[in-house]
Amino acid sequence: MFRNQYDTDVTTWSPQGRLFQVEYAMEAVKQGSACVGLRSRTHAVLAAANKAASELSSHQRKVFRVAEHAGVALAGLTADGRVLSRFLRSECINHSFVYESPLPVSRLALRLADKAQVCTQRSWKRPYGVGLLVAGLDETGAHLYYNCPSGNYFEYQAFAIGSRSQAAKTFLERRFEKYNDYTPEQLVKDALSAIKETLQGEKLTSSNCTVAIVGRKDDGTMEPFETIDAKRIQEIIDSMEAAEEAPAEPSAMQQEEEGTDAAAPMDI
C-alpha cells in the first residue's frame, strides 16, 4: 500500500493506524529554527535561534508575549505561530476580565492544545504546522509546556524543539536535574548554551538569538514577561566565552604538591 492513497485527507485513518497530515504537520516543526525553554521553581526562560530566510531579509519572530505572565516561544510555520498567539492573548484577556486573575499556565496549554486537536478532527481544516513553548509563572511556580501540532501537550523541566533540536535536548539532559535552583542568570546562560549547541559551529551572538524571562523575585513580586535587551544577552555570551578560554586553575592538591616539591632540601 502507498502512503499518499491515506494523507489526502486529515480525518482519513492508515491500516496502521496513523493520521499522515498530522505527522507531516509535525515534521514542519523539524524544519523550523530551534527553540529552547527551561524552568526552575521561581523563573521560566524561552530562548530561541533567529534565522533569516536570506542574506537579504530579516528573521522572523519567533518569541511572543501573551500575557504579563506568560509568553510562547515557536518552531514551524511562524504564521500559524501568530494565529495562535493571538488566540492565547484573547483567552488570557477574556479570564483576566471575567475572573480578574491571571489565566493558570496549566489551563493555558490545555485550550491550545484543545484548539489544536479540532484540526485533527474537521476534514475542511489542517493541523497547525508550528509548535509552540508556552512558559509561564502562577501561584503554583514557574512552568514550561509544550504543545504539539496533534493536540497532545506535556511539561517540562527543559525542553528543545526546531531544527537540530537533538544537540540541544541532550545538553539539556546533562544538566536539567539542578535547575529547580537555578538562578535567573544561570537560566539564561544554560538557555544560550543549549542554543548554541543547534548552531553547527555557527558564532552565537546577541544577533541571532532571542531571550525571554519570566519570574517571581525575592521579596515575592512579579516580573512580568519581556525579551531580554540585545546588549544585556551580548554582555552574557562574551562572559561565558571568557569563561571557556580562561585556563583552569589549578586544585588544592596541585598546589599543596607543588609547595612540598619545591621546599623539599636536595638528597646527595
Contents of the next structure:
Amino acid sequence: MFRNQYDTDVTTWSPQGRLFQVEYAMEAVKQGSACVGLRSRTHAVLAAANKAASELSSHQRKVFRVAEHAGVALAGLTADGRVLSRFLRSECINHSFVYESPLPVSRLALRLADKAQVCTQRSWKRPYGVGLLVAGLDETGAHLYYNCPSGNYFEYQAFAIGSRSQAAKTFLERRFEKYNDYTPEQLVKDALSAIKETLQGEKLTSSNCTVAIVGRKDDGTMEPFETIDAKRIQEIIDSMEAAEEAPAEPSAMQQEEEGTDAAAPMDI
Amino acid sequence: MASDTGASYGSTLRYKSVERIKAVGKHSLIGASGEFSDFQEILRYLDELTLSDHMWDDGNSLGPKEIHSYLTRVMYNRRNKFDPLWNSLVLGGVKKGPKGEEKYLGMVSMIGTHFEENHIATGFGNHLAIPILRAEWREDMTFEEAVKLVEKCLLVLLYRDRSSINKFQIAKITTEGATIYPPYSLKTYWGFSHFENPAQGAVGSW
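Form predicted on its own done, so how does the form predicted in complex with the partner chain look?
Below is the entire complex, every chain and molecule, led by the chain shown above.
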C-alpha cells in the first residue's frame, strides 16, 4: 500500500470507494503476533502465540475471558484490545443483570462491530487497531467470530489473524470440514498445530503460546471459558511431538487423521 | 395458569370479559392481578422485547427465566422511582435447555419482590389457594389433574373473594406452544340451610 492524497482522514473516501485509514488500521492487525480460533458444534478454542517485547519482560496478554460463556483473542494494538475487552465484559454483565442469562455470541459480536463502525465515521476518532477472535457458547452451540477494525464481522469454523497467519490459515483450510465433530482435545491439538505453523521453525512450548477453551459437555453441563494451564499445554505438545516422530514418513502427507492414534512402530 | 375474567372499578364489577393471561414469545405465559392498564403497559414492553428478539432471527429466543428477570428489573426500578406498576405478575413457561425441558414458574410483585415456586397465586389466592396447592400439588400431575386442582382453588376464591366472578380461563404452556382456553363457568351451590333466613335470630331483627 502506498501513501496517497485520500488517506489522511478516516472520513475521506478515495475515488475508488475506499477508506484508506480503515485499511491501514487492518494492517495494524497483521503486525500483531498470531492468533487462531476454531470450533466444533459444542466447543470453541482460541490460541495465541505469545510475543515478549524482550527477554526481560513478560509476554503480552492476548487472550481475555469476557464472560463465563465467552472470550476473545486479539491481534494488533493490545491497548485498544484491552479497552474493547472491557467493553465486551460490561455488555455481557449488563445483559446478565437484566435477563439472568448469557448474552448470545452473535449479539455480542454485533455490538462490538457497531462500536468499531462508529470510529470509521467520525472525523475526531480513529479506528481501533485490533482484530478480535470472539469465541463463545450459547443455546445454539459454539460460535467463533472475527471482528475487524472496519466494523465488519463474520462467523467462522476456523480462522487465524496476525503475522504469519497465512501459514495457519493454510493448515486450517485443509482440515476445517471435520471440525464440527471434533472432540475438544482434537480441537486443542489442531489449534496448537496451527500456532506452530506461524512460529516458522521456532519450537512450540507452553511458554510461547496460550490456549483457551469454552464449551458444553455431552451431558449438558457447561465448561466455562478458561485458559488451559501451561503444564497441561506442555503435556499436549509433548504427546503431539511423540506421535509425529513415530510414523516418520506420513507426517507431512497424511494430515487427514489427527496424528495421535498411530502407535509407535518399535518392531520395524 | 388460571384466572377469572373480571376487572373491577373500585367496588363495581365493571368488565366481565377481560383476558388476564397472555402468551409472551414462544415459551412463556404472563398473568396479572392489579391495575389492568398497567398490565397493558407491561404487555407493550414485552411486545417490544419479543419483537426485537424475533428480528435477530439467530436461533436464540427469550425464555421464561429471561422474561421474569426483565420484568423484575422493570418493577423494581419503577418502585424505586415511587411510581410503581400496580400489578402482581405470574410468569410461567417451558423451554428446551441443554439438560432437557426446563419448566419455570415465578412471580414478581409491584415492589419488585420476585421468586420461583411450583405454585404461585396473587391477591386472595395467597391466602385461600396456596394452602390447597401446598397440600395437593404433586410433581407428576397430568394436565387433567392439574385443571381439577386449579378449579378447586378457583371455586374457593369464587365463594370467598368478593371481587371474583364466575367466568374463568385456563392457559397452558408446553414446548409446543401456548394455549389459552375459552372462558367457562364453574358450578356453585348456594342451597346451604344457614343461607336461608340469614337474619333470623340476629340482634335487632324480628
